[in-house]
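One chain follows as structure tokens, the form predicted alone.
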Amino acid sequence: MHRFFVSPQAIRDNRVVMRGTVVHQIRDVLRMNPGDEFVLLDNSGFAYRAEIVTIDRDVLRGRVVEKWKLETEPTTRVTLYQGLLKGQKFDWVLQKGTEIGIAAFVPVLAARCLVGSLDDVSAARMERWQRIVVEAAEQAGRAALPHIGAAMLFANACEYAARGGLSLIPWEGERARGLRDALQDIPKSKEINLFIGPEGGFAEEEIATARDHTVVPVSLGPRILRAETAGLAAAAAILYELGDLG
């Protein structure tokens, strides 16, 4: 069935009222009609099988047929601090990272980013990123939408991550400590902050800054991964190692 995220306020006493662009999508794009069923996700962990009662240009009214608790969220909370990327590469990271199970994304402006400044992360760009995350979460059957934080300078991101969890920074210069070794230090909360660089990687000065904020450099193996691949590979490896991918 088609899945849609809605606010909990859209569902009251087994009645469903939906407005906005999602109504256009259901009626004009998917061409659904009264009697058709779909799944609603309320971003608090519950799913609802609902049936369309009426639908017009602006409003869909329906009824809840079934409600259940979703168990699709990883027990490990991975926050990806991703260096800003050119073109649509960052879009791709958001989409695939949401499918994998990443809980939050923070855009980071690092020294070698091809993006000029934090001002380049406009409100329109953030809105597009949010739409990408919502669509990916619906497709993947996520119980909760990943959060997209405000873009940060690298040093500020390190300070922010130091507030809690285990912080890791894959770096091609690290030879002694692998990702699996670093995960032996996972806190009971199972929160991991994962730093991934832009196309040119991290500068050595940034690795020094990361160390100063207890961000641990790790190796992802002998091969050099692209900036848009490294975070997804590392996140998937972390979730697998900690039992969240089967």
Contents of the next structure:
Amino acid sequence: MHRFFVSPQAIRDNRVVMRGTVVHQIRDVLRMNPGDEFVLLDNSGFAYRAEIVTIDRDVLRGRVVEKWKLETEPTTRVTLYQGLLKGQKFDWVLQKGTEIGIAAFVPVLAARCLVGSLDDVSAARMERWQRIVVEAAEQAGRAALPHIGAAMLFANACEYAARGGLSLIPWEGERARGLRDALQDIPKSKEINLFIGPEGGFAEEEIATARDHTVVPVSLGPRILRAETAGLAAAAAILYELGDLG
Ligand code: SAM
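Now that you have shown the form predicted alone, what about the form predicted together with S-adenosylmethionine?
After this comes the whole thing, all chains and molecules, with the earlier chain placed first.
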């Protein structure tokens, strides 16, 4: 059954009122009609089975037929601080990371990013990323929409992450500590901040800055993963290790 994220205001007293492009998608693309049903998600942790009552060019009116609590969010909150990537690779990380169960993404401008500056993260690009996350969350049946934070410089991201949780920076130069070792002392908050470098990796001074902010370097093993692979592999391993992936 089709799933759509809506704002909480769209559902009131078992009545549904939807406006905007999603109405066009439902009516003209999916060709749904009065009597048809779909699932609504409003970021509250609940899902609603709704039946279309009327639909015209701009407004869909429906009624809630069933409401249930969703149990699809991991108990561990993983925030991926991802070095900015060229082309569509960042889109890929957002889509797959949302499916895996990442709670938040923070684009990071690292020294070796092929992307020039924070200005490269335009409002239009953020809007496109938001659409990718919404679509992936609908497909995955997520109860909560992953958040995309404002793009940050690496040092600021280390400071920001230091506000709470266990912060890890997978680094190919780390030989002693593996990911599993680092997960031995999980904070009660079960919050994990995961720093992944851009295509060119992290500079030595960035690893030093990370250590200064108690961001712990870890190895992901002897094979070098592409930047767009490493965050997904590490997040999946963390969620699996902490019982959030089956
Ligand atoms: N230095 C890499 C190389 O020689 O190709 C480039 C960096 S790698 C493509 C991108 C990021 O993935 C790294 O900054 C790191 O965060 C992570 N990464 C990839 N493989 C890793 C590994 N085996 N152990 C730890 N981190 C890894």
